[in-house]
Every structure is written in C-alpha cells, then in structure tokens.
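Heads up, the chain below is alone and in the form predicted on its own; it's given as structure tokens.
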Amino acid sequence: MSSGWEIRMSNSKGIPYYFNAVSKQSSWDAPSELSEDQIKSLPGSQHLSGGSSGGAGTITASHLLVKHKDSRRPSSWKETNITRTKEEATDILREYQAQVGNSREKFEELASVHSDCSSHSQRGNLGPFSKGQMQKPFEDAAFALQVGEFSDIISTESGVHIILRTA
C-alpha cells in the first residue's frame, strides 16, 4: 500500500524534501509515520544520498512557468491566488513564446519578470538536475532538448512551462 509520500529535490534550496502526492503536503522533515526502511523505498530516495551533483546524467535548464487554478500550488511570488484557467495560462505562455523567438536573453528577461516560479530571481535558471528530480513531463522534455534549444509548451502539475536547455 502506497503512503503517497515521495522525495523531491527543492529547486530553490537544492536539498531534498518530502511531498505527499495524495494530500499535497510537503515537509523538510521525514514523515513520522514512516520507518527508515519505508523512507529508503520511497520514490526519489536517491536524493537522500546526496547522489547526483554533476555527472553524465545531469543537465541544466531554465524555464518560464505560468501557473493556473488547477496547478498543485495555485499561488506564486507575484499572485497569492491564481484563478486563470489552464487555457488562459497557455495563451499567456504562447505570447511569451512569440516574444522570445530564439533569444536566450529575451527568455531570461521574461522569466525574471513573469515566471510564477521562485527561479524567476535567477532568470528562470533551475540549475543542474538529473533524471528523477523533476516532474516526468518536464524531465522528458528537458532531456530531449539540445543545449540552447527551447521546448514547446509543456504541462505539468505545477502549470505550463517553456524550457530552455542551457547545458
């Protein structure tokens, strides 16, 4: 029986945290109801070993995120209660996509002003990550890109994104 808990990597702090996909609860501390063996068997437990900082399976990417009311946390640094629909978020991102073209500078400028992610303060830069650290649709898109290439619009539990692979 699944507890719903998994281990994720914080993009802002670069350390692992516990996330319950059922209750949407997150915590820096291990859930008290889980034994050490249960924690070691959670999805994402490789993050606890300090596992992957650099190396062959690691890439670097930036993104521009637009959240919507059905995002797992429909609030951001610029809006406490996001009420737009997924379709409206996608339309907004399409406008940004048109402005960006193939310009990394324009992408970073828009990400710093408009992204609903805390990475906006780093111009959208998420830093290095490896497989298993990001939500699957994001990971699949990011790893499929060539360095310097932009994704089309990608939808995840967090919202809709444009991804730029930077390394």
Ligand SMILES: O=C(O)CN(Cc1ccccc1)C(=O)c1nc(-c2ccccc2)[nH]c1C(=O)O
Given for the second form:
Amino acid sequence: MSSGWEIRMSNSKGIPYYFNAVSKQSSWDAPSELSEDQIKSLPGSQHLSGGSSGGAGTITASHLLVKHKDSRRPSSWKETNITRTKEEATDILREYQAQVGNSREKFEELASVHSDCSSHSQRGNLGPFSKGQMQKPFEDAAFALQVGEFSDIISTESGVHIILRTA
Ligand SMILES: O=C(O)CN(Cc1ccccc1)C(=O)c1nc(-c2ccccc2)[nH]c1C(=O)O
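Having seen the form predicted on its own, please provide the structure of the form predicted in complex with the named molecule.
Let us now look at the entire complex, which starts with that chain.
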C-alpha cells in the first residue's frame, strides 16, 4: 500500500515539495518516516536535484484518456471491450473538462477513477518525457502547455485526452 506521499514541483518557488494525496499534507522537507530509497522511488522523484530524468527538453504531464471503439487498443483496466464511439468519448471528456475547471486536484481525482490509461493508478501522471517519446498529437499539445495549464481535448490513436502539464 503506497504511503500516499509524492513529490511535486512548487510552481511559485520552483522547488520540489512533498505532498500526501491521502492526508493532503504538504511539506518542504522529506517525511521522516521514509528512507532515502523510499524517497527516491516516490512518484515525482524526478523533481529531486540530480534526477536523471530532469534534463533539457523534458516536461512532465498527466492525462485523462477516454478510449473508444476505434482506439488502437479498445480495452483498458476498466473495460475489456470498449464500444463507445469517438463522439461519445468526446462528450464524456467534455463533461469531465467542465467538472475540472482549473483544479489539478479534481483532474487527478477524475483521472484516477475514469482514465482508460494505466497511468490512472498514478492519478494520470506519466512522469517526465522528452520529444520523440509520445504520439505526435500528444507531444505537440503537451509541449505547447505552460506548467499548470490544461490542454483542450486532443485525439491520438489511443483515444481522446485532456493533458495537464505539471513540470
Ligand atoms: O495504443 C496502443 O496500441 C495501446 N496503448 C499504448 C500503451 C499501452 C500501455 C501503456 C502505454 C501506452 C494504449 O492504448 C495506451 N496509450 C496510452 C497513452 C497514450 C498517450 C499518452 C500516454 C499514454 N495509454 C494506453 C493504455 O492502454 O494505458
């Protein structure tokens, strides 16, 4: 069972902080109950200085994916055989978009429950990636975002997505 701790980047101070998604605690200092190794393997550990994945041209983003019958793999942790149309998937995502507004917390809550991507178990967090790793429409949309900004609905061969850039 994860401790609920993760490492986030403070947009205002530009330094990492520790956030517990269970207790909603946040702290500039590492939780005393975690060992060095545990801290290094927390979600978001790439934010810690010396992180190998930090590097120029790397961003970090989360997404909420709704698949449809024409998705390259119309199956997910939630639904073995996804039959909704792309139009229905887009309507569903518009509803989530309206609920999210500008709230990262609401986005992560909906991504955890509704995203058809395996990253749902990380509140939608995909971790750091650079250009050339993701499908082009996803990369283009994600790299066009400022930190803290949401994309509009975008479409890839996997389905339709909303992206939040987090670092
Ligand atoms: O497209 C396919 O043939 C199968 N995939 C690709 C995939 C499958 C597992 C993990 C990551 C990517 C997906 O459908 C998929 N794409 C994504 C994805 C797409 C864009 C950005 C990040 C993740 N997630 C998933 C998933 O099941 O969990």
